[in-house]
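Encoded as structure tokens, the following chain is the form predicted alone, with no partner shown.
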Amino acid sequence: MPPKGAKKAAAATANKTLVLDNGAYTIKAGIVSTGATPTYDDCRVVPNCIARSTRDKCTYVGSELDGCRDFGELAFRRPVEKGFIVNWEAEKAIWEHELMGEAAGAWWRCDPTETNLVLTEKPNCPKELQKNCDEVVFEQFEFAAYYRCVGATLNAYHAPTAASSLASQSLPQECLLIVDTSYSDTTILPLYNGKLLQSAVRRLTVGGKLLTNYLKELSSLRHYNMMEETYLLNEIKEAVSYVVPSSQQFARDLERTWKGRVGDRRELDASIVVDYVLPDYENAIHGHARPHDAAKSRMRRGLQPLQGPREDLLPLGNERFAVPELLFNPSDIGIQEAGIPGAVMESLSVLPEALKVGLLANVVVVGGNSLIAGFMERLETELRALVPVGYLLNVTRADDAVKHTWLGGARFASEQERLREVLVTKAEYDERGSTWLVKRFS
């Protein structure tokens, strides 16, 4: 049996690192070698879920969902709630399938005992959940070495635009304000020299999951019962949603999509209202949107022709912009929180004036909700109205809003000296235990 010192040295010399951005909706993962120059192409994105179909009785783990041919009434089991891993039984099955099984492929498959792990988490994670995570990583997977950190801090190791390429020569960036609007929630995270300013972190409960659920409720109330069609409604949300430029435009668009009262019907604005052709999962797996046709939208299944193609249409009017509006006005459905611009200003209000100036000059938006059409323009417009006139405001979306955090982590992991400073080896964990590790990473 080798001495402890030899064991530590062997673990510390692992020359490849698995960078794992473990999101609630998707897992972003990739292997990074020491001294390499990682790119977005090195990152693999897989669904972070186990889905079971009530129709064909099949169970789909992670990327197997891509092979599903019938998304109707899929029941999802997601191991991450509110950004935190709460179901390790499911998460462990997904990791084993996607990172160590045949689904991983030769490039992404890893042997944990010969691999370091950099794992992201949401801020303010309960200590018991962190302790569970550490125990699974070292006692069940037995990774050689491990570093757990708040995912947003890794963005400081990657400059989002060519304009800021000079800053990337001295990473981490000095001042960086991350707006992370993802599946679970939206968080405002100010960073200084790569360190999270904990007192200024702000969280909104509005995320992609809430938006999809709200669209399900609206569609079920006005058209068909869609409460079990989570996958389909999420697909519709991503395809047709847009953010209006201002609150005034929101009111105008509401008027243009109003059908009017009984006896005083109005023509709907065809530039806003669309008909979404629902998939039948026989001839079509995915639906599509097309311009609104009043005659066709009035047809019911029983009135459709017996011969030829049959269609189910879901007319979408104010749902297109009322759903993503919750990111800016959560009070529309009774959530007593400020929107994203208000949360940004709340975060900055507790910081010194000099820091505010630096952070506002470098605001980077990540997360899938930022891909909604019109989101960035609305965010910048509303922030500009709240920020003092003399301040420089620079708001940019990451080159790849979904993989951006992963790439920052990959660049961090590729620098051996920097990585060695933060890694904890399995030998150290075995010697000192999980309570010490929680304190070390805090």
Contents of the next structure:
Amino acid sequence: MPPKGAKKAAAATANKTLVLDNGAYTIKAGIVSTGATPTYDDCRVVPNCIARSTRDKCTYVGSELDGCRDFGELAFRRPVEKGFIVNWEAEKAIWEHELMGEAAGAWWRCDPTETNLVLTEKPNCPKELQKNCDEVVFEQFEFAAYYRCVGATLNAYHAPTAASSLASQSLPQECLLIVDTSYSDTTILPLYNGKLLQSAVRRLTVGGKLLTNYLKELSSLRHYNMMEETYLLNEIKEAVSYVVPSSQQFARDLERTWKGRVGDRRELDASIVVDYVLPDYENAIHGHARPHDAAKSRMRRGLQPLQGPREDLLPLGNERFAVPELLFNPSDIGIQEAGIPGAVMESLSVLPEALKVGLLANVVVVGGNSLIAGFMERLETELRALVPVGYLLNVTRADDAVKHTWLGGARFASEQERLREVLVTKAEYDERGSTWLVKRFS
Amino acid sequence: MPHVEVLPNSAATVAPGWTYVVDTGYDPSKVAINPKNKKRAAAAAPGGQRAEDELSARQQTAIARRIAELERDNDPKQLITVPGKSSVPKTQNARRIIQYQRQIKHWLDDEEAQMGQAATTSRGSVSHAGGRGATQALRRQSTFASVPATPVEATPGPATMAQTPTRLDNTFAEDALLSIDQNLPPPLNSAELEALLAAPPLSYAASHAAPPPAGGPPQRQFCDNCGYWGQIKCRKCGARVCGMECKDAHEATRCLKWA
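Now show me the form predicted together with its partner chain; what you just gave was the form predicted alone.
Every component of the complex follows; first up is the chain already shown.
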């Protein structure tokens, strides 16, 4: 409930709102005017990092990375750690560059003093960091008004079924279970009427970052030293990894990718094992995968004379499915947590029966990891096995897993009445201070 | 059945360094404190020999270090400066925040410490400690125990009890059979719901998912070198390998014996 004076003060708020989904890997940002109908096209996705190449001695801020021609040994500085904004020096530089500077272009550029800000955060953020964030938003950027919330809650403002005339009245959705499998970690967030059921929020350590680093470690151990090639390994992960449909299939695929013992060599299954042609950053800046060719790998090891064009191959066998398998079995590398389905059930176990039924009927998966082939099928099968037979289970992936939260936020921000209730203006902040603000937003 | 959990075994740690002790002559009961043969000491330690699937303290440290490495966001060794001339912070406070060089682990440690402090200062108040204990108990609860497995069991206990009299009152037995009331969960209790919505957020550390249930399948073991099933244990460090070939590679590169 906002304080009494809030309404009057907020009446003077600007009618342009910057919706900012500030992820650890990418920033999803766009300006929404009140009354407009936002679409995915209004959202811009920008890498949330400052990258430096030791080879060409260039530094790239945010979207400048698109112009980079040599991703070899590229080092990243990410202001967001574990999903929370930690390093404001870097974050300020990126925001100024992407949202207020020349890189933004006329469409996206905004003047903070005439714009409202809707900023998302991860759940369970330490209070000190929230306070820092509020202070920087008002004191450094001087936004006209500001609302900070857990990003997943904004997903409740999507219409449940498209083109339903009653949809706008029933918003926010009553029961919604968000599985957010993102770069930093995977979180399970049950929502009721757009509000987060805080005691049931669960988090898995495994996120896209951990998968990329794991693949980097495995490739470095088995083939070439690639510990500095984070960008490349992320690209490889996105290109080749897949989730096996079941643990029986996992065992079968592991068998088919095994090299065999000394004296009992097995032929690698070319339908699973691929050779990834590494980019040399002279002729090609991106690599590609192709089915495994045993002759090529013998050539590489010098057992057969070289033929054809010179190229560097990275053979990928069980890495293709053992890496994303961590989302479902974190204990494979010793992380003492249940997989995503187990965490969903654990989260629901603290909620009353009726809520459980509602939430399971409306599970929505957002976040980049859900784009890995086979992810949704595996999640649905494993959840179905854990959920009691009589319960309806509906698991869907958001139509755009990366921008879904942003669009929910944009829809939220386009309705003046709803937005006015939650916004805090700069004048209010100046009067009451940041400690009050942290309480207000929690 | 009581839940039996194997606690980490620290029997194999050998403390480094040295210390002054009062010399009281030869005392046979103290001889074992600083034995010459470390292997024998480990075997004779109070915890005794480790069980087959238990990890040594050294392995546990190695796993923890590896996970921390895998989920690290920024490399502290690589310093990337912000290019160009950055604008001047507008207030003293903003300058302070922008100049922080802390990492996420520092903030999380701070949060832990503050919660610890809050717990000790309010130890007197029973209600607070009780609430914390209760949430802890909830967190530790096994997921699968609380979720009924079959549709018959899916009806919560109290609801069935409440249904029984109505069914007896009902003169039309067919209707009772057709009734779906007993398959419906009890309606939402608004007070309970409000309490749930008003609950404060968990701390970052408390929000992590619980370990897999004790009755579940055992942890899968993989070859340290090639990723196939790890059927053989390295005798020197306890890591798993799949065969002789990988064992050689393991010993040449990753064996923890000398780590």
